[in-house]
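Here's a solo chain for you in C-alpha cells, the form predicted alone.
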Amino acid sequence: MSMIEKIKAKARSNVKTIVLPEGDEIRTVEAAVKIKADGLATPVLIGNKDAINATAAKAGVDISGIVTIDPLKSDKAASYTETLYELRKSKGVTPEDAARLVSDPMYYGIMMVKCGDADGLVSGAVHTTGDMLRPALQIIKTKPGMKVVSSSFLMDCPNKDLGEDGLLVYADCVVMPCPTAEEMAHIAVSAAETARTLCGIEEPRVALLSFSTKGSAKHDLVTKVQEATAIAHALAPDLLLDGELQFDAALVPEVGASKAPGSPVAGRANVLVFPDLQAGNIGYKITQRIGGADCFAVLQGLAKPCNDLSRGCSVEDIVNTVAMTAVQAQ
C-alpha cells in the first residue's frame, strides 16, 4: 500500500469535516463528490449556492448529499462576526469590517474551523497561499509554543533503502524564504510531528542540512544550522535530531559513519530540514523529477490544519490534500 493510500485509510477511520471555500470551482466540486463517496471526510462547499449548483451541473455530478453554505445567508454569520470582531478589534477591525470579512467564503471557512464547526480547510485551486494563510494566521494562529508556519513535503521514493522504507519528509519547501536559526529549529520540530502524524513514522530522525558536516566548512550559513540544531534540541530534547549534516551524510549509512561517527541520525535520517527555501524547493523537485518520487505537500504549525493547493492542481490533488488535512485534524 502506498503512503497516500495509508493516509486515506487513516482518514476513513475517523471522519473529519473539511471546508472547501472555493465551492463553485469545478475541480473542487468534483473532488468533493469523490471525497464524500470515498468516505475520506465530510466536505463542505462554501459559496453562492446557485453558482455551486451550476458548477455541479456543468461537471455532471450530483452534490445533493454534500453540505453547501452561502455566507450571505448563513445563520452562523452573526456569531462569527461577533467572534471575529472580538479577536481582531485590537488591530483596528470594526464590527462592520468583521461582517464584511465573514461574508467572504475564505474568512467564513476559517471561522468555521476556529469555532469548531469544521476540523480543517483546504484551498488554493483559485486563491494564492497568502489569501488563505493571512486569515489563518490572524484567526487560527500557530500552535502553542510554535512560532512559525511552514511546510513539509512527503516524498514517497521508489528506492526503499532511503529514509523510512522509501519515505522522506522534506521541510521547508514552500513558506519560509530564509528562516533564522530559531525559525529553522521550529520547522524541524514541526516536520518531525508531521512525520509522526501523517506518515506513521514512530521514530522521526531529523537531519538539519548544510554544505558542511560537523564543522567541515566554516561560514555564517553553517553557523546558522549549528545554532538551529542547538535550539531544536532545547525545544524537543527527546527528538532524534542532528546537524549540521550534508545531504549524503544524512542519508547514506557509509557516508554518515565516515563523516559523522556516533551521530544518532547520520546515514539514516527520515526527516530532512533544508537551510532555506531555495535549497528545499530545488531539492524536492530534483527528488520528484529525477528520483521518481511521489510528493505531497502540507502546511504545519497552525493550531488547526489548513492546507494550500497549487492553482494548477488536479481533482486527485484536492482529494489527497483533504485526506491529509483530515488526518492532521485527528
Contents of the next structure:
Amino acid sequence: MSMIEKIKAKARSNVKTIVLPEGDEIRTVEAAVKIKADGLATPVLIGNKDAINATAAKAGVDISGIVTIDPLKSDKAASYTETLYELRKSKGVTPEDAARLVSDPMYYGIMMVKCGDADGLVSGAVHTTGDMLRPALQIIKTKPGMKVVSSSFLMDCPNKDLGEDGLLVYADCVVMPCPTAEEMAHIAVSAAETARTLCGIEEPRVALLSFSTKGSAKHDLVTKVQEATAIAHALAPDLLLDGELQFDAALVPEVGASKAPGSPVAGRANVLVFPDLQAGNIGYKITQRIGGADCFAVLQGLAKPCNDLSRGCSVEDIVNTVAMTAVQAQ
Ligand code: ACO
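Form predicted alone done, so how does the form predicted in complex with acetyl coenzyme *A (ACO) look?
Every component of the complex follows; first up is the chain already shown.
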C-alpha cells in the first residue's frame, strides 16, 4: 500500500469534518463529492449557495449530501465576528473589520476551525500561499510549546532504499523564508512529529542539513545549523537527530560513515531539515521533478490543522490533502 493509501485508510477510521472555503471552485466541488463518497472526511463547502450549485451543475456532480454554508446568511456569523474581534482587537481590528472578515469564506472557514465547528481546513486552489497562511497564523496560532508554523513535504521516492522504505520528510519547503537557529530547531522537532503521526514512522531520524558536515566548512551559515542542532537536542532529548550534515552524508550510508562516523542519523536519515526556504523549496522540486518522487505537503505547528494547495492542484491533490488534514486532526 502506498503512503497516501495508508493515510487515507487512517482518515476513514475516525472521520473528521474538513472545511473547504473555496466552495464554488470546480476542482474543490468535485473533490468534496469524492471525499464524501470515499468516507475520508465530512466536507463542508463555504460560499454562495447559488454559485456552489452552478459549479456542481457545470461539473455534473450531485452535491445534495454535502453541507454548504453561505457566510452572508449564517447564524454563526455574529458569534464568529465577536470572537474574531476579541482575538484581534489588540492588532487594531474593529468590530466592522471583524464583520467584513467573517463574510470572507476564508476567514469564515478559519473561524469554524477555531471555534470547534470543523476539525480542519484545506484551501489554496484559488488563494496564494500567503493569503491562505496569514489568517491561519493570525487566528489558529501555534500549538502550545511550538514557536513556529512550518511545513513538511512527504516525498515518496521510487528508490525504496532511501529514508523509510523510500519515504523522506522534507522541512521547511513552504513557510519560513529565513529561519533563525531557534526556529530551525522547532521546524526539526515539528517535522519529526509529522513523520511519526502522519507517516507512521516509528523512529524519525532527523538530519539538519548544510553544505558542511561536522565542521568541514566554516561559515556563519554553518554555525546557524550547528546552533539549531544543539537547540533541537535540548527541545527533544530523546529524538535521533544530528547536524550539521550534507545531503549525501545524511542519506547515503557509506558517505555518512566516512564523513560523520558514529552519528545516529548520518547515512540513514528519514527527516531532512533545510537551513532556509530557498534550499527547501528548490530541494523538494528537484526530488519531485528529477528524482521522480510523489510529494504531499502539510503545514505543521498550527494548533489545529489547516493545509495549503497549489493553485495548479488536481482534484486528486485536494482529496489527498483533505485526507492528510483529517489524520492530523485525529
Ligand atoms: N509561525 C507562526 N506565526 C507566524 C509565522 C510562522 N512561521 N509567520 C508569521 N507569523 C505570525 C506573525 O507573528 C503575525 O501574528 P500577529 O498578527 O498575531 O502578530 C501573523 O502571523 C502575520 O504575520 P506577518 O508578518 O504580517 O505575515 P507575513 O506577511 O510575514 O506572512 C507568511 C507570513 C505568509 C508565512 C510569509 O512568511 C510568506 O509569504 N512565506 C512564504 C510563502 C511562500 O510563498 N512559499 C513558497 C511557495 S509555496 C510552494 O512552493 C509549495
